[in-house]
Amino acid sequence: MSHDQTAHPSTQCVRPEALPASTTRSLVPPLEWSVVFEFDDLDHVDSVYAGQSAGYVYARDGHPNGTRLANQIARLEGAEAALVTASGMGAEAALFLGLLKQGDHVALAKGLYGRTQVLIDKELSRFGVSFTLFDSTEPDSLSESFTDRTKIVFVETITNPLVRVPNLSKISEICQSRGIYLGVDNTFAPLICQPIALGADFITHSATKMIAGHSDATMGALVGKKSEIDKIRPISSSFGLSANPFESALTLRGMATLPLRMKAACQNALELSQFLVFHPKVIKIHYPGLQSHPDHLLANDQFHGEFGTIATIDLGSRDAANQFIRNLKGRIPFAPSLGDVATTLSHPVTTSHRGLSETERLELGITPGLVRLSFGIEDQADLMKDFEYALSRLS
């Protein structure tokens, strides 16, 4: 369209010139912040609604970045489709509102992120879904909980914030055998493990994490066969859980480097376990790279001979959790969260799990004591002396 030189300024600034078309190609995905897309006629409208043309109408139903970013998680998980949310929550959100009726039963595990419980709890009760917790860890007692009415298992690749590992692939063979799906959260384990591979159904990431990176993007990802994503997606666009065009480029581009630091990361939480197993000032440290694990057998089969950039510490209080936070204030930050390039930590109990009750937190191992740490890429000498600083001056 060429600009009218004619029209009147006001009219001008709304009305920007086309680009003449290009022969070459932006090598960096293109950001595109368009929240809705301009069609030439009523029958293109017509077109793009049947499928017949490709085509995005308004960002909350897709947009390019987000296609991008989904089709690239779909890849790495090894997955026919996937969808892109404004949050992990987003996602597990979209999962069993997809999935769910009133009257349906869900199996949910033992020990899974604080909110995913709070979600089904307090949250889908109110729709009259209804759950039952079981030890992930202890495969062969999933049918006890099952129902008539049981429609899906939920579990995590990794557990928060004490690092168990399931049996993937024999939780898989049960749900299978009952004609029940099978979600996995593998926020915690991106590229070390493939859930899909293992049979599970579905796959829900909290993309803020390993896959963008940065602690600069909030996104969620949910990732399954095409026709089960499919309808999906139009629940997750009239609930409002889409992710917007910036974050899934930001994400986008957090993922190229997803390899490499999944490997700086697993390796520096390892060898930081096995310096931090020894110290006196530690009560006990969850990690499934230690053979003191109860499932480091299993985990060292399922992912590979990695274990995870999460290990967990015990140090016995409060108190002394408060002051080791306290101790490392400058070095290793206190922020809820994971995932980051830089090593952070955490308090489950004030963070993570601080919407159950003490009673099932202490259900669960969560003590006032434990100290989640995520682990980043940094060297790992200075990473030993940050702790040996700050336990070393633990009362």
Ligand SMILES: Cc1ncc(COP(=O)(O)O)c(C=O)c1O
Given for the second form:
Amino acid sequence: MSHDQTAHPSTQCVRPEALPASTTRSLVPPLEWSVVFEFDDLDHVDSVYAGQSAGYVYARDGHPNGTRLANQIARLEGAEAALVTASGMGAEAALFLGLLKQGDHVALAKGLYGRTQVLIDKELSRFGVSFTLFDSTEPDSLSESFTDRTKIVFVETITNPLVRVPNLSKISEICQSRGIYLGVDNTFAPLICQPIALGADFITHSATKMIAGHSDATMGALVGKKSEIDKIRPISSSFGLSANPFESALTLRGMATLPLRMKAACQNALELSQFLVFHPKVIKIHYPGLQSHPDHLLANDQFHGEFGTIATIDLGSRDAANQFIRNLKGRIPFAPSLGDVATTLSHPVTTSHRGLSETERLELGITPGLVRLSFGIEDQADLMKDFEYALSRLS
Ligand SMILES: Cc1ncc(COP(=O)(O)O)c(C=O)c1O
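Mind sharing the form predicted together with this ligand? What's above is the form predicted on its own.
After this comes the whole thing, all chains and molecules, with the earlier chain placed first.
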């Protein structure tokens, strides 16, 4: 129905004009932030619910910006489908809540992002889910962690913060032979690794990190077969895990430069690691691009010659780490996330792995002197100057 020009201003104000006529289209995906979508009549509702005509109903269940982002992430991963969520933890929650029943068991890689282990250990355990930790760099030990209720094996492409690289093909072979799902958190390695091609069933992303890339959007994605993702979609909506349109659009915009950012950051990580490995103040450096790294050859193969954007250095003590962080103030920020355009620092003991006990952390090799470096796209010589400045001032 056309606009009623005789209506009272209070009525006119709440009835927006129809979209202006235009024979051109916007170049960039428009932001469609409507919570709800309008139907022509009851038959139209029936046909959308029956899947006979395309359409959205309510934004928590899906919206155009979310679909565009999900499709783009699915393509990035060479997968059939993806579901976007309000955070990386949302994607993991969607996976676990979607697949697990009371009494089920999961095998979790040691050294996962701290909150991932907390999700199972502290939250899903309340619903009867149990777990066993296994060393993802020793795939042959994986079967020992299985019970007759093991449903999911969950690993990270590159472990955090010690940047070990599990052999995904080997792990997926074991999972497939036992009919167990393999989920891979690919947050650290978008573009350089495609876990689905290596046999994974599901991928999760904290798209908050490299995919969005500018530390201004919190976003997650769950990737997999269309039939599986379609089953998990309503569960994600029931638990309220859905992503919102604005951050979906922002993340999609960030993704346009993902290949450029990834290339520059991987290059910075490699060259700075080659500089730091010889620095007398650095007790140890963990980076898969270094030949001394235990997974160097595997990483070279699995990531097609790239080695990721994260390196972790050990400065020997909390005091040294603290001093290093203070020395870099105004140059390289201490901001406990990763994947920004700027290089950032994190201290795993006080941030990402804070939820683990000291014994658990020490078992994983996470000591108070560790500082995790997430490389950005700055000029390499400037980064080198900054690190040299901060390290040379350590007492
Ligand atoms: C490897 C990894 N997975 C998952 C997450 C959780 O993602 P989000 O913070 O977007 O919920 C993080 C967050 O730092 C992470 O580093």
